[in-house]
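Just the one chain here, the form predicted alone, laid out as structure tokens.
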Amino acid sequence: MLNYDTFFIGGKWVDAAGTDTVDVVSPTTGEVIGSVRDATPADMDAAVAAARAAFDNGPWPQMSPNERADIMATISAEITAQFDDFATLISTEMGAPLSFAQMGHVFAATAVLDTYTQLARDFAFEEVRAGMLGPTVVRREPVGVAAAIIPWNVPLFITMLKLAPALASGSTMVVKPAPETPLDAFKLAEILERSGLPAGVVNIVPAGRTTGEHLVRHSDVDKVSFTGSTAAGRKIGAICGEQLKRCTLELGGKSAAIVCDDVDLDAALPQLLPAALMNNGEACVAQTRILAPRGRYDEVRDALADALRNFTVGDPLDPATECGPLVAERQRERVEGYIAKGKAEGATLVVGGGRPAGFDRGFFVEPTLFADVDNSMTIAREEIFGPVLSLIPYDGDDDAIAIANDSDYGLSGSVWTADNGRGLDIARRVRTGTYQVNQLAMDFGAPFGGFKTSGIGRELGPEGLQEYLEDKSIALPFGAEDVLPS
């Protein structure tokens, strides 16, 4: 049991204002595991002066790239030393499978981590330019007070997505995790103490929805990240727009992965399933729309229904499994509702679609694959987030990029060929942020986001270091070049 009755906020650890818990729950077992304290409205008050303090007269913002760096590179080699500690804990608050925890939730934020504290040393945050009257200093300046909230589904990484273009730029944040998952945040919170960040740099403190939108709402906070379904991210927006606060949105997805006629599915299989259903389904990137060519549908789809029956579903901290339990009994239940809407709408379940046998506990859902889907069927249409994938004929390649496209999401997407030219030729055609030619990848140097509904702004590579960045222009006259550094 890890009990929190505090939060994280200027550097200390402060008592909560109110008294009301929120339990943190073991999607494997659903027993309580934990518990902190849900913030009112006042914590936030407090967290939110805190990051304006380190921000108006803290030390950080006014530090040399390379000094917030060093620090940064500290919190990196921490979280390493604490590798198997956060990936135990994180499987064990959300539900994914050790394996991928390891390297899809730790590593992969480490790698976040060390990407930008490198880019605070290469980034140019001051450029001078000849002007028509004289030179010009263009400078990139820190945001200010940064709001990020984080989702359930991948909290450490997610949170580093925000939190590390952040420090690099010399702003400061408010980071309010989820209610399911906070007990990552608060160990990271451990490893912030002692770090040597300035205090009220990064403030820590989970909240529900009501408490998340006053943090929002907030008049000193200066920008927003946030990552969630687009329903909540259309609301964050409308507040940011009526307040013209800066904001990132990542959103919902529903990638779709088109497998080629010259595809050798023998060696495509290996990795597109783990596209297809990394964090037991549970990833705005998951490529749960597979588009088959007609000619070899049958051939893709009992392939898939093969592997899929020999995916091990199980505790997550057992190695050996592939696909663990939903985070939580709510959404067992939504992707259950989205397996019946599948049937009642004439798709034709192939494998799965219930719970698995000898699983009295927890939140467990069998990994699912429906055939004979129109791209008009509800789960070919809406983020399902779990282990249910849709199975979809076409003809041709412009058929195959028309039903990728035709979406109302836009983040992900992959292409499965033996000829890597037409694969770059689909990728090209495809609308979506991001997308992958014959793998699983995602290069943290390069930008990451949404076309459509699937978001706003940019995460990752020098893209994600300026949404925390202010353009200035100073013009100087001629004859000012002695002041400019040399």
Given for the second form:
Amino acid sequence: MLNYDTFFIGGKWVDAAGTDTVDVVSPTTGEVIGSVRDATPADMDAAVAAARAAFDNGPWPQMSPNERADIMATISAEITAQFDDFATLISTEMGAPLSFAQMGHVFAATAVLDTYTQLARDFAFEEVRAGMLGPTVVRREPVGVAAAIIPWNVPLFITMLKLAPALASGSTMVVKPAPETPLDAFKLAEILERSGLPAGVVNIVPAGRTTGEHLVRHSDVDKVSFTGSTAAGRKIGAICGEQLKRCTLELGGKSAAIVCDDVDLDAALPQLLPAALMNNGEACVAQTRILAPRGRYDEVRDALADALRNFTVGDPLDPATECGPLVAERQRERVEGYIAKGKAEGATLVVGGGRPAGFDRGFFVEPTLFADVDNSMTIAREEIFGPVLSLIPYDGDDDAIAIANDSDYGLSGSVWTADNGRGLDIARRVRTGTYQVNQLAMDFGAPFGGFKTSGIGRELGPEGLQEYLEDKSIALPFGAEDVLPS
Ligand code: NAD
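For comparison with the form predicted alone, would you give the structure of this protein in the form predicted together with nicotinamide-adenine-dinucleotide?
All chains and molecules follow, beginning with the one already shown.
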């Protein structure tokens, strides 16, 4: 049992203002494995005050980017030193198969931190341009106090997508983990505490929606970065719009994998399947609409069905497991609701659809394949966030692209073809923020984010750093060149 009755605020472990607790429940057994205090607005006020003081009084924003990068490198090394503990904790907390918790959660988190550590060293935070009336100094200054609101599905990695660029920029931060997955965040706080980070630069307070909304509205918060559902994103975006607060929103997806008529299925499936079902299907970038050419539709359906029947469901800590339990009973009910809708709307259930045999506890759902799906059906339009795939037929590349684009979302997508040039042509025509040709990939040096209702703004790459910077132009008169850095 991991029980915490404090929050990480101002570099210290501070008693919670309230006494209510939130249980952390194992998705594998349904048993309570830990608890944290249910944060109140008073706790959030204390965290924001610490972040504000750390920003306004320094030294973090005034430290050189190299000094900040040195501390970031220490944090990365510490996480790596505890790699197995982090992976096991995350897998236990939210149900990701251990192999995915290792690579997709922990390694990915340190890789993002390392990317921004290097970017902090290399980035031009200040440059001089020749202005009309003399030199202009263009500065990129830290945005100030940032609030990071984290979902439960990839908690450490998504925290790092926000924390790493914030640290590189010189901003300070309040991190609000989801109440389902606070334990890895506290483990990260233990590392931050001894990393050399000045007090208050990062504050960690897990909380539910109401206290989360208090953080978003807080007048001392300059910027909000949110990852989660499109519904919550609309609400948070509206509050930030009203307050003219900087805001980045990473929201849902319903991405289409276009399987071309020239595809080598045997070569494609080992990457297409994890792209569709990674993290038990609880991934915003999951390729859950699979578009197959009518001429090879039956062959694609049968190959997918075979693969899904052989997908190993089990305890996420078992290295052989490919699909673990869903995060919570509530999430399983939601996924089962979509499976019922798929059947009711006339899709053909090919594999799965129920709870796997032999699991009388935990929140397991069978990997599920629906065929004969029309893109207008609910299971093709809404994000299910579970291991449920919809196979949709198409006639020709133009039709495939039209179906891929016929979505409220625009986060990710992929194409599977023997011809990389054809793949690139298709990629250029699909309206999504990221795209993959013949592989499962995410480039941490390149922007990540959504078109349409999948979000606003970008994470990763220099674009992700820019989200934590304010541009400032300082006009100097002719003759002032001697005060400029050489
Ligand atoms: P959610 O929107 O319910 O919650 C996400 C986080 O926001 C949690 O910490 C929650 O406590 C908080 N929250 C919810 N409403 C809030 C409000 N009004 N004010 C402040 N905080 C609030 O989503 P979830 O169920 O936790 O996560 C699943 C969703 O996240 C899926 O829709 C998925 O697609 C999306 N997601 C998107 C990305 C991306 O990068 N685009 C990545 C991962 C997950």
